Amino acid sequence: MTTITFPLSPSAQKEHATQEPAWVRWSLIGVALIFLTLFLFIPLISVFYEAFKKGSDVYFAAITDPDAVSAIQLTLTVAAIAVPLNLVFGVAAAWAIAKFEFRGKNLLITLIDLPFSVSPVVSGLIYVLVFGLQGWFGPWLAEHDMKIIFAVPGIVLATVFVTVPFIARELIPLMQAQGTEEEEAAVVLGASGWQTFYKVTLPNIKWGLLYGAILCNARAMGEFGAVSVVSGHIRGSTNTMPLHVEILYNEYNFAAAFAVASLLALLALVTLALKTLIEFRNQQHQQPRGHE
C-alpha cells in the first residue's frame, strides 16, 4: 500500500520550521529580558532616580538654570534646522535613486551611508579643517566677519552630516518596493511633476517619512561627538544638552547633570512612543490592502 503525502502549504511550512520546544522559546525570551533589564531598564531608571534624588526643588532649579535653558533652546533650534534640511535631501535622494537610473547611482548610495561608517568626531574635525581659523576657508571667513566653527552654524552643519542617512535610508527601500507604475499612470493622465509627487508619491511614503523624521530628530538632539568638536563648549552659547550634561558631570554637579540627562531620556521615550504609534498606524493602513 502506497502512502500519498501532500506538500505542506507555505504557512504550514513556516509554522513547522519555527516550531521549537517550549523551553527553547522561554530561554530565548528570558535571555532577551535579562539583557534589556541590565543594559536598558536599570540605567534608564537610574537616570531618573539620580535626577530626583535630592528632591524636586533641586531638579527644577537645575533645568531652569540659565545655562541649562540656553542648552535646551540651542538643542531644539539645531534639530528644527537639521531635520527639515535632511527631509528635503532625503526625499530628493530617495526619489532619484528609486525612480531613475543614472551613472553614479551606487556612488550616491555609498555617500549617503558615509556618516554611518565615519566616527562623529572625525566628521567634526573635517568641518574644523574646512571652516576653522587655520582651515581652507578660515581666512576668508575671518575677513568677512563670518564665524562657523565654535558657533551655531558649525553645530548645525555637524548635526546635518551625522543625521543625513536616516530619512533617505528609510525612504529608498520603500520607494523601490512601490515601483514607478502609479507615477507613470499619473503622468499619462496629465499630472505635472509636483501634482504627481503631492497626490501619488507623498501619500504612499508619508508613514516612512514621519518615521525617518522622528529618528533623525532623536539623533539630532542627542548628538555629542561631532557637536563637541565644533562647538567649543562655550557655556550659555554653544552648549547643547549632551554637552551641558558632560560639563556638569565633570564639575561633580551630579544632581544637575542627571536632571538635564533625564530630559534627554524623556525625549528618547517620547521618540520611542511616536515610533511605535507610527508603526501601528502604518500596519493599520496596509492591512486593508492585504485583504483585497
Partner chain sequence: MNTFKQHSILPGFNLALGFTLLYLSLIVLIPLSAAFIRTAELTWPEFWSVVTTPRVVASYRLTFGASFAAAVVNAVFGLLVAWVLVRYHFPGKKIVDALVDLPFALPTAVAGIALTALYAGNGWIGQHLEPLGIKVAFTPLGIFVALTFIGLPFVVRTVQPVLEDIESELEEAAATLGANRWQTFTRIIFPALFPALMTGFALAFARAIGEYGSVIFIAGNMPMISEITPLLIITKLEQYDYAGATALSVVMLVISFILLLIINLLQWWSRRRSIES
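Could you drop in the structure for the form predicted in complex with its partner chain? We only have the form predicted alone so far.
Just the single chain follows, nothing else.
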C-alpha cells in the first residue's frame, strides 16, 4: 500500500523504495498549497473581507436593500423552477439510458452533455433568437402581449438550458452500475412500473439524485453569462443575485457588491460541504459491501 506514515524521528524511518524522500514530499506539498492558496483560498477569503470591510451595518444594509431582496427572491424562484424540471428530465433520461439497450445511446448521452460545452453567452443568445423581438416567435408574442426575453421566463429558460446535464450525468453512471436485476425482480413479482420506480429504484438512487440536485442548484443560482443576455437588467424586477452584484460593482458600490457576493460564496461553501458529506457517506456505505 502507498499510505505514508510520518516517522517519529527521521532516523527511525527507512526510505521506502516506492516512496519519495521526505524533502521531495514536503516540497511538492508546499508548492501545491502555495498554488491553491494564491488561486483559491485568498480569493475566497477576500470576498468576505471586502464584504465586511466597512462594518456590519453597511453589510446588512446592502443585503436588506429592496433591490437586493428582490434579486434574492428572483434567484430563489428561478432555481425552484429550474432544478425540479431538470430533476424530472434527469430521472427520465437515466431510466431510458441505464435500464435499456437501444441504438444511438452514445449520441443521446453526448447531446445531454452539450450545454456544458456551449459558452454561457451563446446559451442566452439562442433564446433571444427564438423568443426575442427579432426572433422566430417574437412578433407573435408581442401581439399577444407576452414577454419572454427581458423578463422572468427568459431567465428561467436560460438557466434550465445551462443546468440540463447536471442531474442526468450523475444518475446515468450510477444507474448503469446498479444494473436491472432488482427492477426485473420487482416486475416479475407483480409490481407496476411506478411501484418499481418508487420502491426499488428511488431508494437506490436518492443520494445520487440529491448530489446532482445540489450541483444543479449551485449553478442555477450562480449563472451569470446566459442570464445576463436575456435579463434586460431591470432593477427590482429581472435582476438575479449575480446580476445585482455586477450592477453594484459597476456603480463602484464595492462594499454592497461584495456583501451580496458573500451570500453567493456562502451558497458555494454550503454546496461543497453537502457534496463532501454525501461523498463521505457513499464511501462508508460501499466499504462493507466490498469491491466487485
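Worth saying up front: this structure is predicted, and the values here are computed from it rather than measured. So that the term is clear: the rigid core is the largest set of C-alpha atoms that superpose within 1.5 Å between two forms. Residue numbers count along the first chain shown, from 1.
- When the rigid core is held fixed, the Cα atom of Gly30 travels 2 angstroms or more between these two forms.
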